[in-house]
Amino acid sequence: MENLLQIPSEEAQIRIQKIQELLIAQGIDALLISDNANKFYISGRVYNGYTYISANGNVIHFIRRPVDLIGDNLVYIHKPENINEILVERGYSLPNTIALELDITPYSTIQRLSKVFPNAQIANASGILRQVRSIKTDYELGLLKLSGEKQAKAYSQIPQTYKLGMTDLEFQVEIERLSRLEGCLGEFRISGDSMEIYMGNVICGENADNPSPYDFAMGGAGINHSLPVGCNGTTTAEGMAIMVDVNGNYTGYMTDMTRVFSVGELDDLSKKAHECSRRICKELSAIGKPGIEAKALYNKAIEIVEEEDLGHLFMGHRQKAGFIGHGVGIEINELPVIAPRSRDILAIGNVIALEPKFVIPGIGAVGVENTYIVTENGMECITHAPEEIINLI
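Please supply the coordinates for the chain just given, on its own, in the form predicted alone.
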């Protein structure tokens, strides 16, 4: 038998307490978790089942699969309808208000879970869980730093995998291979249905200017209309920029890092834009302290871009992205969001990927992306790899 909890019990209690504080503040009696990412947050593992958290302290893990798990307050069930019965058997008061993950759970599942608590008002748990997960504990930060170290090590090996005349797909396959050998889990968790992608992007040359269905600075056409993003079979050639933005999930917590490689020397405009990206990251990380508005970081980036007369290329050329950064963790699109209309306020423990990028027509995408931890003194980078454009030949 194996213990349900794969994180220290003290850590699990810290996370549960953060949730309970928000439940009390919002007048919600209990919350029922069914989403894999949120179950992983609570227990350190993914399982088939639910976790019930009441505002007054009761926590029960209702498990269907895998069998033979053990742990405190763990109950095996055959169907969600058993949850109500077990709460009554244990003498717990049934909630008058129950929060479900309305933003990400299928309608049919919400309907079924609502009937488990027929007399309860339904509230939305999604915002509560996103808010709680946006501020990482020291334990979580340790896992993110480890992912950053492993991702940087994988990136350091990229140049040796390149051969002149490779297609972007062949290059990406080699990068994916070395990433997996370094321990990358391959799982690219995304909240909701806003994006589909496999292991990340390797974007070469003119393909960087192909619009995708997603809110990307550069998307790429992809190799099939069922996954219209990323590499498209372009043959690499001298004068092209190759942007590498691949999976950083080595611990269940993801870092996000982008670096640019070139086939020969790039033109002066590409080099200028790349250095502008580095400047933006440096200046934003210095002012990104607790209490600053996320939109202030975005506005500062725009100020720098306009000063350098690069606005027409910033965050896309034919199609522009509406943000320059986003929270990361268990999922790649967590809070806070660095965007012009963002209402988020930076806090100690936020982990943010800054990605000020440029698309140069005929050349490709340039710019860096790093993952940072918000501290009292600014944003600490945890993705340490050379930021200069690396010539592959």
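Next up, the form predicted in complex with a further copy of the same chain. The previous block was the form predicted alone.
Single chain only below; no partners, no other molecules.
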């Protein structure tokens, strides 16, 4: 037997209340969670089933598996169709409006769940949950800081795994191994049905300029067309920059950190662009306070890049990314988004990865990425590792 709740019950209560406040504000009677990331958010674990949250206070967990869970307001069911009869049995009024995760749940599943509430109007729960999850609680910030510490510890061991003449893939495999031994869970949670990557992105040389189909900051051809992103088997060689952007999921909450390594000394352009990235991170994290528009951070980065005449290399060369930062947490692409047309406004408790990066054709990619917590005084970095380019030989 194991408790369903894997977070303190007061913590679960805080999260549920934040959801209920938005339900009330939007005139929605109840919300049904079926997505793993959202289940983990409200209970601290992934389970097979659904959680029903009514605006007026009732919360019921409808569980299929695992078979051994116990806890308050927990009911085992065989299929979602059982939800309706259980609500009726318990004397709960059925919702007139039910919010479902329309942006992530497959169409057929939503059709099936809609029939569970035949008289209810369907609303979209996705925006509500994205908004609630974008403001981390103190408990969540603790887990994010822990991920940052562990990720930094893993990164500190990277140089000792390198051997001259390794391919980018061989180097990545050693980084995967040391990350996993440090406790990295591996799983890279991303919202969006077409987004996928394995353990992270290690790119160097010409490959850094290979465009990928995915909406990541950097590309790379990958080693197979079924997953065309990241390292492609390039032999690392003197003069190359190797950008390492590898999974920071150590606690179910992910930090995002990028560092650059070089094989020997890099050229002046690469060094200049790398320092420009550090400058952007420094200046943006100083002005990134509650109430600031996300797009203002983006515009400031562009201003700096243009001042330094590096615009043609910023966020890609042959193909450019449309953002320079993003919220992180249970998933790697949470709110706010730091992009030119973002409507997000920074708030205390946002956790944001800034990744102003440059592709230097023929050399690789340079720039740093750090994860920050938005505080009253600006953005506090939680991924502490030396930012200088580290020469591997």
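Note that the rigid core is defined as the largest set of C-alphas that superpose within 1.5 Å between two forms. Residue numbers count along the first chain shown, from 1. Shifts are known only where both forms have a C-alpha. Computed from a prediction, not measured in an experiment: that's the story for all the values here.
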Quiz item: Lining up the core, where do at least three residues in a row all have CA moves of 2 Å or more between these two forms?
Solution: 215 to 218
